[in-house]
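As a starting point, one isolated chain is supplied in structure tokens, in the form predicted on its own.
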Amino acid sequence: MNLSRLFLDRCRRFAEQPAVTDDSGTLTFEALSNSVHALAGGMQRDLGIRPGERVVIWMTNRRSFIETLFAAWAAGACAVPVNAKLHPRELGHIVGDSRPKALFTTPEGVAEIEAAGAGAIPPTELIAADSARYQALKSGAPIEDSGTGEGDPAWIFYTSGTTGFPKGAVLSHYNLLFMAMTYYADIEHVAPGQTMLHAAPLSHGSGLYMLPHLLAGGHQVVLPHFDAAAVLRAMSAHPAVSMFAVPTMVNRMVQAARALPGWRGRISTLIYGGAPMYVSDLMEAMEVLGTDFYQLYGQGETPMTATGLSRFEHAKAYAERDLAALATTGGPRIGLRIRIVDEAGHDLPEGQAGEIIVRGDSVMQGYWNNPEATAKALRDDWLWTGDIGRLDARGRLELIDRSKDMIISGGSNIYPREVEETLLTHPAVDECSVVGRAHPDMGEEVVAFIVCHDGRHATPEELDRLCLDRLARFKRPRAYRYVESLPKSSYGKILKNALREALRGESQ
């Protein structure tokens, strides 16, 4: 069964329930279904979209994103959601690689593409959401289901492209349905009318977790972008709110909530992932917002589904001040297996760091149009993630770093995250990031970029002493760079490649 058929069934079942709310108003499930299936008819009739062809969705958060996504599936197409913050020329690579039949964007997106000039993106049908052209597509006979199978591609998830060009992870209808089922099994039961708040991009994690909520009759409340005050207002206005957020967003919500009384325990489930959440930040967040947190670890290649630390485990660890538990991303999700292996694929013992490999029904079919990358990532049905981690005695995963971020100094492996966790315990340090710098004798040495709280300072001597008290001497940073802010992607991830680039040419 494909997702468009499941969507249609749910729309009939929950017809009068609110389905989607954004700045333009609220649609019930019946109204959303009418809009989706009318648009699907126009995609086939006017755009000539046939099963298996691609539809790129390059939109800021809005109701029409959800309409277009489900219309593409009803028409039999494979959706290619793309972060709206990408430059048109970055979008151009994805369009050139996926070769879509049409690109749905916003009026602002059309203007950006036109301003970028000829050649920014390969030629394709360009349609602005809610334009006259968009509305005309919905003027004919609707299509309810193209008959696409569960094994057919549904979503091509392009990686962030921090190294080289992004690759498109192909996710089938079954991959996404399995992801939704593990949500119900591991994270929370979703009841009709329950709210899923979207402030992170719908093109990525938030949109993926829109699926289990919408398919269970949940109400999607869509904010155009993340603003901590707006998020808190929306949470006050709607019942039983769940939300996906990256750690940067969580930290900003904590800062905003500190100024307002009574926020502890008001969030149904705050799901976080996509980047490391430092233990000190997590403890502060639970102090302010409550313990209804769920940490997930996954990749686009196994969407939002590899390991998880449950709300129960958060509450228990918070009460017992079990910082070791909070430093993990929990155990394998239902139906998933996790192993830690060396370069040859041999299992490593408990507590030893190695590459994380994942197996289960959420794992992608492969990379779009890239058999070489597929063969490297998928070996004997195991996804080689490129992430470094270790398992504790309870089978919980401690995510250490990306393999590409590991620093090798004098033949010893140094994982930046453990150095960062130590530096963040200094009361003056707000944010930090650790990278390697070329060294003529040692190969690499550790450099820490430090952001201090306003009006406070952490001296190199203080930071050195902190590290020497907690870490092996060879892991101590050899230099500190004090900066006003750290470079981040549109998803809130620190861009370590930009920091390494800033150090390029430097050596000691």
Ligand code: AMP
The other form holds:
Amino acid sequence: MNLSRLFLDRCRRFAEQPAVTDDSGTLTFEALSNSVHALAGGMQRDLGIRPGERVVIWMTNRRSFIETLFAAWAAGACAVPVNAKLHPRELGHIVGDSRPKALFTTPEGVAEIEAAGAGAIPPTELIAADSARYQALKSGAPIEDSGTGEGDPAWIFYTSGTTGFPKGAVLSHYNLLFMAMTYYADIEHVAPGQTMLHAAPLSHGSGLYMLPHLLAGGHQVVLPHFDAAAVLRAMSAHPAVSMFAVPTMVNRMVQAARALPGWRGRISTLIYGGAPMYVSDLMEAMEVLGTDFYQLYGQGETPMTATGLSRFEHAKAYAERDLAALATTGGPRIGLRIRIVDEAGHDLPEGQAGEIIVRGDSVMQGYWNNPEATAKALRDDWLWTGDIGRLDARGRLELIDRSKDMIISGGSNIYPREVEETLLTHPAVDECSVVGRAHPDMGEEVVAFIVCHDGRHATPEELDRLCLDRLARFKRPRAYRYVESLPKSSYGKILKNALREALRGESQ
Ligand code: AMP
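Beyond the form predicted on its own, can we have the form predicted in complex with adenosine monophosphate (AMP)?
Time for the whole complex; same chain goes first.
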């Protein structure tokens, strides 16, 4: 079963139900299907797109993103969704790597590409959503399903690239279908009329989880970008709203909801992940928004599926103040296996930290055009995630850090996350990030970047005290840098490389 066949079946079944709403209005499943299949016809007829070819989608959130994605599949193509916030030169690299037949963007996207100058983007057909050209593509005979196989590429997911150059994880139709099935099994059942709100980029987690939701008859409400007040307004306007958010967004929603009491329990499921959710923030979030939270741990290489902490587990841990449970990302998702191994691939005992490896039907086919990186990441059907974690007695994963973020000071390993969790318990600390700085004797030493809440301050002495009360002495930061904000990627992940760069060359 490929995704366009499934989409077609579901559109027939839920024909008169609302499928997608954005600033331009609402489309029913029938109207969405007509639009998608007309566009697929134009892709093949006018753009010469053949099965297996790539279509890049570089758009801010809007319904044409969803239209183009399903149209690419109906035409037999593989979609390459790219975050709209990337610089045209970063987009240019992805275009150069994936060599698409066409690039679908917005009118603003076309202007940005033109402003970046000739050569920023390798040559490809450039089409602006909803332009006259886009409409003309929809004017001929529709194509409903080009008969793509379930093992064929559906989505090339370029990794966020907080370091180095992004690699394209190739996800097949079956990988995504399996991801969708784990959504129903582990997260929530979706009934027609239920809403999923998209304020996070559709090119990433929000778009991936749009699939199970839409394919069960759910209504996708698409916001152009994240704005906490707009999210809360949209949540009030629709029944039973689920949403995917990265932790920074959850924290902003909590601050906005604090000013408008009565939010507890109004969200159907708030799915979060993609970056660390610190326990103190999570407790605060559940106090304000309720406990209908689902934490997921995954990566583009096993999209939205590796482990999960369910709504039940959130509610129980909140009621029992079980902070240890909330410090985990939960147990393996249904159908997936998780192991913690040493560098040679030997299993480590419970409680010991090592690399997380994952096996299951959501795991990618490999990296696009990059056999070397594929051979490193996929070994005997196991995906080596590059993340460090340990399992507790219940088989829940405590995700410690990216292996490359680990600090080695005087021969001892320091995982920044545990230092960050500690610093965040200071009431004046809003955000923080801990990195290593080169040190002549110790190899590296710990430096903490601190963002304080407006009008408040945490002194180095207070922060030291907190660390000394909770952590081994050698983990305590040797320096604090107070900053207005932390550098973040377009997906909201803290760019530790930029912080390390800022420290480089500083006198010891
Ligand atoms: P991406 O491929 O862009 O989705 O990034 C995946 C990476 O984000 C993972 O390898 C983890 O390092 C990090 N990540 C994902 N989920 C979580 C989570 N729940 N908590 C902490 N980090 C996470």
